[in-house]
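In structure tokens, the next block holds one chain alone, the form predicted on its own.
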Amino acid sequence: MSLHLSKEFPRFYGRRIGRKLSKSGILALKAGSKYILQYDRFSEDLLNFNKKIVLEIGFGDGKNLINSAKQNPEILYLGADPFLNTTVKCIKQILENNINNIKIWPDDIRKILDLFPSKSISEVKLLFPDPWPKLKHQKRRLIQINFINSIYKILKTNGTITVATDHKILKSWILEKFQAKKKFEWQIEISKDWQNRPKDCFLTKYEEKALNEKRITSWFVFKKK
């Protein structure tokens, strides 16, 4: 799955491969190759779809991505995750459920953000990104001003980005960075709004663990003006 790119991209921190893939995992990866986006065929593979497109960045166990696609077959879901093991797990679920409205980008989302045409994405979901809590690791956080600017460009007018976290430091960071970008409006009417999972998001394994450990989950929805 080598991309052979000549362009220089932001550095990705952390491991991309965990446990060695099982034989079934390797077979699933081959069987599900049609669901995987290729950098050099990006427009051909994705942007020829005349559907509403929802981008989920960091799909983890795939539960939210899979359930969303099953409930909304008329929407095209693009899932981006740099970890090969989670990609394999997700593809297995796609094959088992015979889902045809998901495409997977198995790498850092920042590598393809510039490939999206302006105003081509209806929604972005970023659920529980790595908080990188240490002060010296702030630059490793995905949510930076440049990232927000890229999301703003590809979102349709009135499009939304939903961000979830269970980490206090990242919670403050999210608000600070999005409020610095005056063209996004925080969708909140009462204080409890940010404490409740939006209706179009599903309980994931990660969130379930956070709840069991009594960590408060924060949900932020920002709309492009």
Ligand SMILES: C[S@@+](CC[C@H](N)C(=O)[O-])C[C@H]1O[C@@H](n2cnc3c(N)ncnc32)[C@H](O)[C@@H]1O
Given for the second form:
Amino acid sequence: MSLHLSKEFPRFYGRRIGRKLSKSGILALKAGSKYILQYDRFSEDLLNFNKKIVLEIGFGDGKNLINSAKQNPEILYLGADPFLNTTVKCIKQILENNINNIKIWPDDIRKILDLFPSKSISEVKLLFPDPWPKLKHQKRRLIQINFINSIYKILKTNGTITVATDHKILKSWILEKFQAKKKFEWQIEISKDWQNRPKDCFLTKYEEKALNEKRITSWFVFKKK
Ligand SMILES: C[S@@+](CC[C@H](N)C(=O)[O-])C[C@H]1O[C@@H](n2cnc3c(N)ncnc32)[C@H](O)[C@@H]1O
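Provide the structure of the form predicted together with this ligand, given the form predicted on its own shown above.
Entire complex below, previous chain first.
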């Protein structure tokens, strides 16, 4: 994939690649190339679909992305994740299930946020982002003021971003950062709302891990006013 990026982007600190890809992984990557979003053909690849678009940032092995796409064939799901090994797993499932309403951006989401026209995305899902719990690493967290401003710009009016975490420090960080942006409204009706996974999200690998290790998961939905 060729990237012609003129702008400086925040550095990405996570892993891009783990174990060497298996033969079947390399084959899946080839066979699934039509699902990969091309930077140079962004509009043709994505916006010409003329469908409601849901963006999932950091889809991991793709459990939520795949299940959502299967359940809602009328919606286009765009998944972004720079970690190649899990992206390949996700592409294998897309191929096995013959899914046609997913596009994958196999890189840092911050590289393409400016390409979306304003008000083009209906929903954003950010499920269990890396918490970077140490104070000295807080700049590495994805949720920063610039990121929130970009999400605000690309969301349609009344569009939502759903953020989940199982980490105490990140939970406070999420609330602090989103509530500082006065034009996002926290969707909470009863106090326990934040403890329950919203109906339109599926169990992910990281949620499962948190539940097995008896950590409380928190779910926040913020709506663009
Ligand atoms: C803790 S994992 C959670 C994965 C999945 N959402 C789940 O719940 O199982 C965080 C994921 O976010 C991805 N990620 C980290 N920084 C990212 C970025 N800047 N853009 C897109 N994805 C990112 C990582 O590669 C990783 O797959």
